[in-house]
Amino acid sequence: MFRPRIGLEIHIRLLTSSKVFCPCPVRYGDEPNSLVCPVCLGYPGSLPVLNGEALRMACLLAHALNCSIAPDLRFDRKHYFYPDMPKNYQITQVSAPLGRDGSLELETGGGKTVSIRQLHLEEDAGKMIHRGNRTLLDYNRAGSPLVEIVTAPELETGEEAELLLRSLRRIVRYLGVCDGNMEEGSMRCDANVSMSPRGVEHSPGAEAPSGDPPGRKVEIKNLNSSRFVRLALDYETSRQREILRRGGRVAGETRLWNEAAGVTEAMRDKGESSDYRNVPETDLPPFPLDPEYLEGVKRQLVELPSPRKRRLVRDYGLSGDAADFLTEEKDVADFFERAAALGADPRTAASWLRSEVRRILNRENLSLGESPLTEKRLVELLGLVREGGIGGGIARKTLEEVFRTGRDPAEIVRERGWEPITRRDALLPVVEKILAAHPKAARELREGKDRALDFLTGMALKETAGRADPGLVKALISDVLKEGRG
């Protein structure tokens, strides 16, 4: 039996307005090669200047991931000769990463915590666009600020890797350092996987101990969704396990995920880090990180998703699923807590946010912050339902009108004439009409079949467009049947 050992290398593109070493804007979707300058194009004589906001965001993320932060900030040149990096080297951190020895809890992974080996700040490469036998180059992305996070090889399944990416995505969005859009390249992942015999430990990339089947490290490059990470790793671990089961050797190589075929495919032999000829970056001399500066950044931390989820369950009596939904996005969790502070029943508010509100937001392609629904309007709507001012059907119609018009629920209900019908003399003709139209249900109710009462009540609510008081309708049905008029 063989045990997978999986480590991830995750690139996080920081939400700065300019690139990490030059003033060029950072934007997605602009005309190719329109966001460039001599620095990010590597012109002779141009000098990099560190973006202070990128450093702040990197330090904030390092704090959130429980990393020890280096006392000095140092950069290195990582040399490689690919056309998407016009300088032919990348400014990164090899000898002294910004953060080391951190940890990340998998939010829905049974409490498992994964070690973070290092976190470092670097610049992104440009983009190669392959069209037939031609390759086009877009340098807009070159020089964009990245944080690379390297985990220890402590994951064992594709599902765990997917959970880690989802947990990290929540964290970076909570902190406001990245939008987490993997489809736009804001988060990218390379996965390293090797196989060890059960009960035998060895480092990924090294041969297994003598007498054991060898398990070399395989890297899967450029995975752009958490789902593809899971699928690629599940396939790759099965592939390696089968090779070793037959007595073969797993080649150390770089592979790509073929989404259409559902397989990983060989790309190239795995090179060693020494191929990059790393040297200190002479244009960015080392400098100490002021402890007061780091402490000031640490004070900017917000309550992160995992502890917030536990608190919502504890303080508001929510289910784990409800708290998980609410903490997926910080603005939704903030909205919920502000609504609860204004008097909304927490469980009812969470239920409406998970169901009706989410349905409309998805349909209209809106975020909660972009919508006309405010905490006050949700509290007012739920109060109308709680106090018997409207039923559930009218409440859903009212919510639709809030989104359409941006008006308050009470005003909508009053102007639309959606107040409940609570007078006996107004509902009695409706009940008599329903009983006459459904004699079979009336007969079943007289025979003691209580389900018929729910059916008849529903028909009355339908007849009154949801305005009838359900309790009064049921009482009237019983009275009419007792009098022998139904």
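All figures in this text were calculated on a predicted structure; none of them were measured in a lab. Here the rigid core means the biggest group of C-alpha atoms that line up within 1.5 Å when the two forms are laid on top of each other. Numbering follows the first chain given and starts at 1. Compared with the form predicted together with its partner chain:
Annotation: Cα of Glu463 displaced by at least 2 Å between the two forms, core superposition. With the core superposed, Thr135 shows a C-alpha displacement of at least 2 Å between the two forms. Val26: CA moves less than 2 Å between the two forms after rigid-core fitting.
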Second form
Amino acid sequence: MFRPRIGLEIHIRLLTSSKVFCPCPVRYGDEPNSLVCPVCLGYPGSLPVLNGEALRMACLLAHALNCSIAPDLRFDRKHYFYPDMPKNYQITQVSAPLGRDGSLELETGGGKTVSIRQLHLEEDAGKMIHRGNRTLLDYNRAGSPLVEIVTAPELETGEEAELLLRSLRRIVRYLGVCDGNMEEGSMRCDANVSMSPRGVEHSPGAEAPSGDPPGRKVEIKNLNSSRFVRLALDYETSRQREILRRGGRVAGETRLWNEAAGVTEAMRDKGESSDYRNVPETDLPPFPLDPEYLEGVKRQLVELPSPRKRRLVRDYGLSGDAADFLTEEKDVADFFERAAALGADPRTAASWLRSEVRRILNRENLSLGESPLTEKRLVELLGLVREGGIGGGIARKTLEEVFRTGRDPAEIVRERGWEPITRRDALLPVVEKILAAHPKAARELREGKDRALDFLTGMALKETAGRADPGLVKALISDVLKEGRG
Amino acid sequence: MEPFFVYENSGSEPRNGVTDAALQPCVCVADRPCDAGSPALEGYRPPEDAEVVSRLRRAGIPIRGAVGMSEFGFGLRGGSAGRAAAAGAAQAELMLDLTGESRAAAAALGLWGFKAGYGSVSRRGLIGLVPSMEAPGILARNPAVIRKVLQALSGPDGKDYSQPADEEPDFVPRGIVPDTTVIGVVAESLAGLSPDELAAFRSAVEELRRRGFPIRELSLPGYELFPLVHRIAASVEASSSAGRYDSVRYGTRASAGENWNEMFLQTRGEVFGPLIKSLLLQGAYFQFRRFESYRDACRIRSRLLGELRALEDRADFLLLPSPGQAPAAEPDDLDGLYRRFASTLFANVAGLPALYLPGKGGTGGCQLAAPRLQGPRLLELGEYLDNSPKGD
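The form predicted on its own done, now the form predicted together with its partner chain:
And the full complex, kicking off with our chain again.
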């Protein structure tokens, strides 16, 4: 009877080297108040100077999310008194955002596309630390660049919201504008939830239904992982649905996700409405965005995860799952495509990347880019398997050695003496030894039980530490048995 | 004699003939006291030089820190603006002009007073309240000194976005030819003048006419809205800009208070004087209770700027009434302040350079204004009028 309308407000911490309005470095974990200057401390007479890198990243993201970009760059001041905000206003772009009317395609979930209402650049606040009855302040984070993205309330479930965050996470990582880490606060998410009666459609951008709305908009904060977003929104939609089902009314309020209890809880009412009455930031008068500049930024756009995934399936014959895995991180997809261009069989390469390579990277806590495995080495390794006849076990051991020593697979195989044994005279003694050691299996094989052949072959491989050519071993076993020597 | 300066620096050999410049304590000099006349900034010493200070140093002009100023340079109450220059203790004096303070101080002391056009001089390191309206003011005994100081200060520093990035100021003298230099008089600017003020203005007009300048009467129907726009927009900007004076990182902190919220309230209650308090409260009122009025004020402002630009085709300079003699006491209430600066705030709202010319032989003096980046040209006219003998 009621349909949830969920919108997200997502803050993206940009990966610039310096702050958005001053040259202080953006770094975390330094001595408190060591990365500060008159501008980010709001000293009298200081003036903000826009960081070109932050602007570039924000424009790039706006392009990637199909936003239309404002002709003039404008900033305004959002006022609230709080000690972590050095000027007691935040420089933002709420009233005249950089980007408007964009869209974001969810990577799964039936290809749903969600409208982006606005995207804007703003500055982060410092941190307040409460110690007993004292309040300490660290302004290292104050003035770090953020992009805020506001979606239309077009999501209906916690799962869709989680998908949106995951899709956005991939995009910002592809563009290199944010590391997308929600747990560390690089991506922060607030949500708003309301219920509309089914069958009543609202034009995009409309607020709660006119007249007597059964459900007011509820804001949910403290959602610091995409999983919490899903859990909190599922909880909140069922809470609101239940209130409405019983004929009650949903109060417009701000609620916090309580992770331990798995519920949302009403926040203590602050009394004041959230009306910040932004005024223009007159320290940063509007200036026109040069269309040529914007075109230049647009040319820096890379192929985004969704279209790339579709192309990998189409061009390389990969499964959807394999393509999904490869496109999760841009450097993995890039690696894959370079390996394929160097002659690797795409499906085999994809499968190695997804299984053995991923396992070692996870164990060593490395990214592909930092690891000694180059696409050339992977192609060489796959070539040794396909043409050189090395077995899967040796190939896996070789891969481990590549990671351990940073040397080429062929060199490792040669030095360790792991080349396959393909000469009859070298394998014959091994086969004779195995048949002698397992007379029961030999007898069974003579009686026509083929399973015994596999067992004996396996034993021969084990004896040679995987180096024996399995085909040759099988042929030799048959020969020896025929000659009646086994 | 009372001391004029709290600090002095010898500087190198002045290269452009200006011997020294006094700085009102809203101009940041690294490690020198700079409280902008407010208890909110008592004992504050900036970590860096203002851009104008760097430029004075580069020009070899010694700087001297003037004693005391009105709170945040809003109005002239309790200040010392222009006194060092008037006494000859410094050749020039640098301050901030929010409502017309540099021209009014000059008028009170018989000096020349100049407010730079919006964006022509970097505001970085100048402690003010109204970014869109305030500009550096320069006072001196003659316009030639002002022109040299302005030349040392002008030009984009790349870190003040109010400055046009690609326009270098043009100080090449073009010469003043009275016959072809049209002086405009805005009829509406004379409304509300006292008979004495009107007579003084008429004599200024007559003198210009005698010297051969064509005088053109112009109409700017929205002129009476300038004070209203200033009152609303400037108070909102001031209330926003003064938010940083919360005693957390610098300045005076109230000792009482159970938590940071009380600390903010107590401190801000204690550190601002009555005039600034009224200004900030008025700004907060317009921002949070009458936001539409603020939006209207901004819209009217852009309309007025458009109307003014249209007048630029009809006159090279505008002649405006003098801010008048100093009252017995400088006002400490908003109504009184806006009456005091009725004839000067026009240039602050519009961002125009404006020059106060003292009258000669006891006459009243007047103001001239020029298009936004024509400050050097305005001072060239000032010098012409200063040098050419009266009534030749």
